[in-house]
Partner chain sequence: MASQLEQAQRVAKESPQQAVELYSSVLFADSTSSVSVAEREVALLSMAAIFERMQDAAALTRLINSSQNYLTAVSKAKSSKLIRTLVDRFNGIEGGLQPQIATCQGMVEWAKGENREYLRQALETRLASLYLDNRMYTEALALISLLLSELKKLDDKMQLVEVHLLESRVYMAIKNLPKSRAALTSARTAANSIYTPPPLQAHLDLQSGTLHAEEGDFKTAYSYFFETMEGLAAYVVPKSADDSAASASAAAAAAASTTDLASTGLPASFEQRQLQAFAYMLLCKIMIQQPDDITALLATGKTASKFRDHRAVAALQAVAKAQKQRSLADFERVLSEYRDELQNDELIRNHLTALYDTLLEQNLVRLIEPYSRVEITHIAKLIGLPIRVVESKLSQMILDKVFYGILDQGKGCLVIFPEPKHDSTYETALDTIKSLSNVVESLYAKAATL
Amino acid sequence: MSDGAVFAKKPELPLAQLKFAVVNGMPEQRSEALRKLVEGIKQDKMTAFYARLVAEGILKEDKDLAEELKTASIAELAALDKKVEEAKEEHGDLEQNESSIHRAVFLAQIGEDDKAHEAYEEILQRSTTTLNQKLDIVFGKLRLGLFYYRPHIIQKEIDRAHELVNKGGDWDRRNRLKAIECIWRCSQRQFKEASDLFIECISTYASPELMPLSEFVCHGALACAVVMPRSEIKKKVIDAPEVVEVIGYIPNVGRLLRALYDCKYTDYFGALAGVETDHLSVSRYLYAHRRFYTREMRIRGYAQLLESYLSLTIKSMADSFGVTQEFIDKELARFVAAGRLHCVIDKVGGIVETNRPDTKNAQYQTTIKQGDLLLNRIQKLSGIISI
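Can you show the structure of this one chain in the form predicted together with the partner chain?
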């Protein structure tokens, strides 16, 4: 549906990313981001967004610009309202819905958060909207939610979209939903689900309005790096054609994945640092999780190295990672105490010894506990029944 393609683009998500860059980015990038942000606002006549930015102190108040935006947006809104009226009187349901959708899209475009949501809801509740139109509206709401980052709205809309898609959405919309959900899960730290979704939808990624392919691959690949077992990473991520295609633009991610697979740990740490500066601190979806991410990846590296050893010298471990022995000592101490790594440090002999967690013991303990609970309940039951 051409309409779907038209309105699925507003509000422009890159602008939200620019706003993030202005607030959290490197100083040298800030002025550039600020300039692009103001340009984008002017182009889309985003009155409400501008007002909000001024209120948050990100932009300085420019009376002329504000006036200009206001007049432009009021004029266009009036024109759209008139079209809606016309459609109601003269044309049928399809045209009515289309014109209402256009109006709601414009409200979203200028950044009027609540009003746009109301307008969308109103159209959704109408019985004359087709399933595809409903889906597109839900996508529109998702975009608005992502723009201002309102977790409740996003979660609700994703659930609603799932229902609609199961009722009979076409493949294009299904894939689009998968892509949006993948990014959403990444931002919610649910990397396992995100990685599953990524593998499913990477070959059919066609949502340029969400983010360009290279960024999407970047987010997805990072999600996979933290949760996928080593054997799968090679097949599903490193060799996936789409990943190979864009890896030239995101070299650090490629280095990270390959270093993890090839067990080249010095490279691994270097790439991890690169990933943190280039991708984690820059993306507004992953910014909040950057410390979590780097910690998890470090643990992954250590665990992988320790897996094939019964014991190894602290010196060789430090050498393979390219860091000092004190650093290794501190890190291992942290993680062992937290129970994330299964090893013991023998500082006198300068050796790290691994101790496999004994699954048999754990299973024995669980059996005893569960059996106990069960016996208690049967006793209670027998008490009740014999009465």
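The form predicted alone is what I need now, so please give it after the form predicted together with the partner chain.
Coming up is the bare chain, nothing alongside it.
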């Protein structure tokens, strides 16, 4: 128990992804996802989770299956209750805590999330609970929050985990927390924070209970692609050994990163379309941000191309991205009006002229304004002192 292994898979996060696929996936994906979801429910005796899916209309009610799950879960819960009582009578505090934790984990496994949270919290408040046990309990509560996607619980437990880790958590638990927080930041559209966490923990990733390495690299690499400077992408992401190891399983992500770095914009747009279809639209963490992400990546591509020229024709820009002139014209007009691209469109001449902001002049003007404000305050202060 001290290694936290009991918390590693319960509840199984892949089942939450399968539920998402059944509801939001493509028609050809739903039948296979439904089959695997029911298999997972049977294997883990998830009586409460099954009842919830039936109530939500995701699964059709099967009374025989419901009774089978109920009987199996009641029997195992009774056995765990017996072990808890035996630990109280025959063993010390550590064994009592461990038996109680096993019971809480089983409640989480079968879908009794509220009861599991209460059981975890009761153990957490015991004076006999060790630091590592407390951390593992918090990770268990985090898994419940991620499984049912309850943002307030996830953020609360991440903050609590940071407090505990700072008191003496080991390397494994620190790294596991970084991986969880990376995915959480992705789901909250905080891609800068997610990319930093990804770079910190990718070389020592050891959290297959969260998701396979290929999926973790997918999420982390997509976060890096939207916020990381082009000069850093190759060194920190494209050439990272862990990324190279699994990039073959996520080819469109690899194409997107390589095309962005190599300035091959036709490949870039093709890869971006593939990323949206194969990853953004099927990830329960990124699905809500798929339109935002593709828009930001289009802006990044346009901005990167425009940085290389004082002016260029709309036709050449359209050819670079493999789209029509009408599409580029509408896109540029939209993003220029929103202040996202610094250029001017000459519709008559069919030319795009870059209009880069003068950052040095802006810094100079800001310094002058701040200096004037400081002088005014000094004058007022001197007047008060002289009085």
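Just so we're on the same page, rigid core means the largest C-alpha set that superposes within 1.5 Å between forms. Here the structure is a predicted model, which is why all the values come from computation and not from measurement. Numbering follows the first chain given and starts at 1.
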request  = For Asn24, state whether the C-alpha moves by 2 Å or more between the two forms after rigid core superposition.
outcome  = no
